[in-house]
Amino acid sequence: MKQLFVTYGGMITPLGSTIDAHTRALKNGQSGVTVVENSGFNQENWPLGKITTLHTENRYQELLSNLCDALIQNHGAPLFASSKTLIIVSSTKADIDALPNDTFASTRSIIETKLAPKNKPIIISNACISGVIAINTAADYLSTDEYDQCVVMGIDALSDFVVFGFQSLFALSDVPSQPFDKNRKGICIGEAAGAVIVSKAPIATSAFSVRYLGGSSSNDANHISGPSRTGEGLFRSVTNTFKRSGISPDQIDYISAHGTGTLYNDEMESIAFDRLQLTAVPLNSWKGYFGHTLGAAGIIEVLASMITMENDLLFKSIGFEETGTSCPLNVIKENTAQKVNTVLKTASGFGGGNASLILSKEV
């Protein structure tokens, strides 16, 4: 594979709208999931990852049109209407009211209004793998000759279509969500926008990169909304991602993993980086700062393990005190000061999906 660079494109969560507001937010420890009053079916009280300062009637627009408008502001219009960029769209539903008209319609409206792109944006819809997946197909088309960069953007807005489904499911936690500690109860949704940049050569307009060394995919197959009780999706996707990145086991620093805060999810886990030989490995899950956020989930994590990698700092696993899986795991309890150079992410989904990727700071 060429070599390739990921850059910060742009970021917006509960926590702030900028890479510097989301660095103090993550080393203050603090949380952007909140109780949101009458957000369930029935008027119930749900802790959601919501962005407050979101004023029009269309979330999935306005987050949007904010992240174009940030990726302008961060990186100068001309990067993004070149003939040898392509933007990739993560997002698991879009525009969800324009239902039943397409939901990514408006999608490809804003960015062409905003960016002005020569090419087609693709639009990449796979659960809740669709971010790590989308930077991995942004690897594979700048493989060829075609494109120099790539804009990945992650991308999802709360609802109450997203909400009820997932209350309809008894996923839902009524507590903020605790990651693979013994007391979780489940998933809190989230909303977010992010943007990554994965280029042949380092953008000039960003002051930090770091490289993508390689990432596969693999399903399971196991059930719609439940993972292999053995972990083999997510084995299997991070056995090939190593061997693609030329990268061991004992390499790794650091893992940002899916935790999700469910029984099955955060089992499955366990028991695959068992398996994988990386339990000593510290390891986090962003969910407790931002909720599930679904198709924006694997790029916003991505962003903040890249803050992780820029600071060497490794931030506490929120919601975790004490180990709930059958294969205790090395969870952040504190935030570290410790040298991150190399980074495994993974992501998981409804539908059988794994996937993962490695970054590195190492040239």
Partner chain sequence: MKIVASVKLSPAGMFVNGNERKIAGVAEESWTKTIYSELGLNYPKFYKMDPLAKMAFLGINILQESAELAEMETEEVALIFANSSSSQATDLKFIESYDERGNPSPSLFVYTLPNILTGELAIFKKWYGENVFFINENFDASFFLDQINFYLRKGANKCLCGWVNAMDDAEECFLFLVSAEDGTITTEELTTLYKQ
The other form holds:
Amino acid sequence: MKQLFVTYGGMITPLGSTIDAHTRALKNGQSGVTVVENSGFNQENWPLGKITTLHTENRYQELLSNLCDALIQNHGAPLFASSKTLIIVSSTKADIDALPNDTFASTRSIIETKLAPKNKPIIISNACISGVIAINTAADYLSTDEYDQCVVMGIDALSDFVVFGFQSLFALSDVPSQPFDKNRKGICIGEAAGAVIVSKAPIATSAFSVRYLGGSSSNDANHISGPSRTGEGLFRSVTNTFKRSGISPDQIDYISAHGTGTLYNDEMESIAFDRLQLTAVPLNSWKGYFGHTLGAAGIIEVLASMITMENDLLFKSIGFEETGTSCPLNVIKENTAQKVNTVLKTASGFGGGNASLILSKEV
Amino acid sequence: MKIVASVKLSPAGMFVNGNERKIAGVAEESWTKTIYSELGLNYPKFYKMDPLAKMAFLGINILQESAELAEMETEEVALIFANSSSSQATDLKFIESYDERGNPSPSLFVYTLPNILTGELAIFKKWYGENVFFINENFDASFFLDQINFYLRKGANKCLCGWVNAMDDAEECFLFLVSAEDGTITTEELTTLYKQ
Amino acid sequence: MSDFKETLKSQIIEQLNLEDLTPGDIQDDAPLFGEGLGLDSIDALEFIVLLEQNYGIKIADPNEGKEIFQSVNSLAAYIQKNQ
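Form predicted alone done, so how does the form predicted in complex with its partner chain look?
Following is the full complex, with the preceding chain placed first.
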């Protein structure tokens, strides 16, 4: 495969709207998860990763619009209007408030208005692994001569729909989520918009970039909403990603895990990482910082992992204190300065999907 | 690459590998239930599925009458799916469950993602291969051909592709199985099969 | 009792969104979970809602549900005992 570069595009979460703001917040160990009153179906006060600076009624449209503005501010409008640029969007519920009208129509129109792309944007909706699949899809398109760069966006907004849904599954935690911890109680839902630029050559407007080495997906073929007991799909996806990247487990410096904070998901991941001989590798879940942002998760967690690489600083996994999985993992307990060269990012989601990719600073 | 088998299902009829197959309609039954009965299937989970998964499940059962799907185990098959309406039909029913029926329904919520249908197919066939679900405005043959090229190059031997939509009573399911064997597929050929 | 079971079957069909089934498709003594109707833990949550909304019965311990939700017969017996 041709060498590909990955660059910061933009990042909007409860912790800030720029990469610098996020770097500061992560160094300070700040969490964007706060108690939101009356957010539950029966007026429960669920802890959520809610962005408090949004002020219009349509959170999704505002997030997408703000992300487009950030992209232009960071990289200039011509990049997005280039005939060699393809935009890929990852979202699970998109503009859910638009129902019964098309929930993806505003995605297309906002991008059209703000970024004036020459090529029709591609939209991926594949549950919580959408973001990682979107980056892998960008690499697919860049294997042809047609495009020089892909702008990969991930966006999902908070909605009653999603909160009530996870509440109906008894999957929400009534305290900020504690991925991989013994006392974990479930998920905190969050909202975010993030973008990375995957390109054949370094992007001139960006000082820092990493290499994309490869990625893949795999289905558990087991259950539509329950994680596999054996971690089968995750095991297969990571195995294939190693193969495609030409990387072996001992070269991985850090794993950005999915880590939703539910009993079964985190247990499944520990089993898969054990089968992959990755239990000694420092690992965290970003869900303690942002909540679970669904279709945005893969993108903002790759962005946070790039901040990790840029600063050679492993960030603690917020909410983790004591091992709570049958295969103990090396969950990061304190921010630790350490060379972070090669990173494995994983994601798992409803529909039995698992996806992974590998990034590296040096090849 | 070449098309091994295809099936198009909709309330208007059923076409297998380009040929119409008659279905005797049964009054007071949904069209998917009629096909399920006619095929003599016994898969109780069918009744729990949303319209997207139901159609895809019927489609794959018809496909395997003419293609040797049983030989395609484990990771050989990539599932490449798309539609224009995501899971909006079920999204509306889920909203109704908490707006009008008093409680958000977990069994509806788990189907409020389009890629649940690829999950159902993977479970049914024990397929561990790559999955991806796109939201496109219309069926686009050249889009699928690009994707098939990517996945065959990445190591899949077969691609099961699908355009499955359920919204505003406009239900349709088009599945086609592509193998890496020598041959070419034209966008015209694919579009013709879809438009049946 | 048989009328009651018919009502219960209709309620199960509605609550679990099994609209392609009719009460006649569900046997009184067939297992609802696993092999029988192919129901799983998500559907068990629907049964808990069904009991609460239609019969005012609260099930606090989900493990208790396993026995109660075994079949239409066991569900009907439990409702009649606890109503």
